[in-house]
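As a starting point, one isolated chain is supplied in structure tokens, in the form predicted on its own.
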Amino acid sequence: MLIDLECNEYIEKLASGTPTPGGGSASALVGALASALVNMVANLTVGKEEFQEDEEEIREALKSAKKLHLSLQEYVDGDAEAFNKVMDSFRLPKDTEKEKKLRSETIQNAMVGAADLPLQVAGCCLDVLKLAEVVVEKGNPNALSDGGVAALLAFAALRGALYNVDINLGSIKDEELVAKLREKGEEVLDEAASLHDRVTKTVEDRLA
């Protein structure tokens, strides 16, 4: 599994000439790193007397961030698996009309899966951004920059995941489904963009 590789091994695989892992897997990994940073800031906050007022909210952020980075770690491999299903579907036989029909249906199902998975990654990254705002505003100020990096990484991962949604939508024939997935992606991006701007402004103002 990709997620079980050492950092240098994953980087080498990413740099190789093989199509997987690619940008989708990397986006999921970056999202997981962002969530782990939220965990870090929360862990540096809970249990300290000066932050008792927001203890419950920080503990909830800690719990949520843990779940998110576990989910995103699964998507590191999930994205590569979705791509491989697409490639496998194109290798199906197409000698008879029945085989052609089955191949076409399998390709379409695989393409939908390849578009839906990064959309789920983007949704997770949006949740990470929301948690980053919590720890930036209420977490240990000594870890302010770490919360800021979490927000930056989460937004980059989200944007990268949506690129992978978009590139797969062009191969899906169901126009109604394409419109639905595209609309959902745009909603996620709009919310994330305003949240990212707000969090980074908070960080930069406080650092100044």
Second form
2 protein chains.
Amino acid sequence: MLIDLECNEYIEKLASGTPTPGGGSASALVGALASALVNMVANLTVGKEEFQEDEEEIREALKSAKKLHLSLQEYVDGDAEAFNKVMDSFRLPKDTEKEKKLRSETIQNAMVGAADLPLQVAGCCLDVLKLAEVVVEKGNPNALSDGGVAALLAFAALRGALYNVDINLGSIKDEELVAKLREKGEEVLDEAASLHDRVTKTVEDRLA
Amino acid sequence: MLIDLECNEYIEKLASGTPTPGGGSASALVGALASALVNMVANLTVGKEEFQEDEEEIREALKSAKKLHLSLQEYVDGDAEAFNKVMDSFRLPKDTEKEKKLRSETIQNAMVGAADLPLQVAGCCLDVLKLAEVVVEKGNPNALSDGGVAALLAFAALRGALYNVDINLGSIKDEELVAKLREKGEEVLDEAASLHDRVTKTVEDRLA
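Counterpart to the form predicted on its own, namely the form predicted in complex with a further copy of the same chain:
The complete assembly is shown below, putting the previous chain first.
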């Protein structure tokens, strides 16, 4: 599993000239790092008397962030697997009409999988951004920059995941599905962009 | 070493309630991932006939990206060590005037180190962004989204590193030095912001 590699090994593998892991897997990993940072700020907040007023909300954020970084860690491998399925489908035989038809269908299914998975990654990153706002607003101010970094990383990972949606949409023939996935991606991006701008502005105003 | 941890272990450690690793270390790691992605696109480009015209420039980018992700990997631990030095300096005795003076000087030196290190991380990330532009413009277009993700991650890591500069500047008493470090940070940020916007616009126009 990619997620079980040492950080330096993962980086070496990413740098190599093999198509996986690539930007999709790296985006999921960065999303997981962002979620872990939210988790860290929440951990530095709960149980401290001065933040008792928001204790329950921070505890909820802690629980959700934990779930999110576990999901995003799975997508680090999931993205590479979805891409490998696409590569495999292109290697299917295409000598007979029947083989051609089966190959074409398998390619299409694999492409839909390869577009849908990073869309799920983007959705998780949006949720991380929402939690980043909670810990920036109500978490331990000593960890303000960590909450800010979480927001920066979650948004970059989200956009990176959407690049991986877009690059696969071009090969999907079902136009209705393409339109649906594209619309979903745009919705996620719009919501995330406002959140990111708001959270980073708060952090930067306080750091200045 | 943090960089030798498995990715999932690093994420767990980041998520925990200990102050290191935090957003500074994570920013260096994300910068290293961005640089590795540049490296990947360059690897998928060199030696291919259709990109021969730009072969030399891509080879240079490959070499520089390799150096950068090695430096950034070192900063993953370096940032945590710089922060730990700050924590240690606060634990020095302060019973006599001599001890007070020594403690205060040690704290100041540690703070300067903790501000300077992420500034170096930000500088490396700016260099990664420059290389991301090269591989997006002249690299294998099949890896366009990977070059795009490299630019997104490098810029987020750069801003994250600068948050860690800013949070330490507040505790440095040498106003001239603070002004110098702040100015340097702003320069890096300005140049990076234009680069990031240009590269991501190119990628997004081509993906649309």
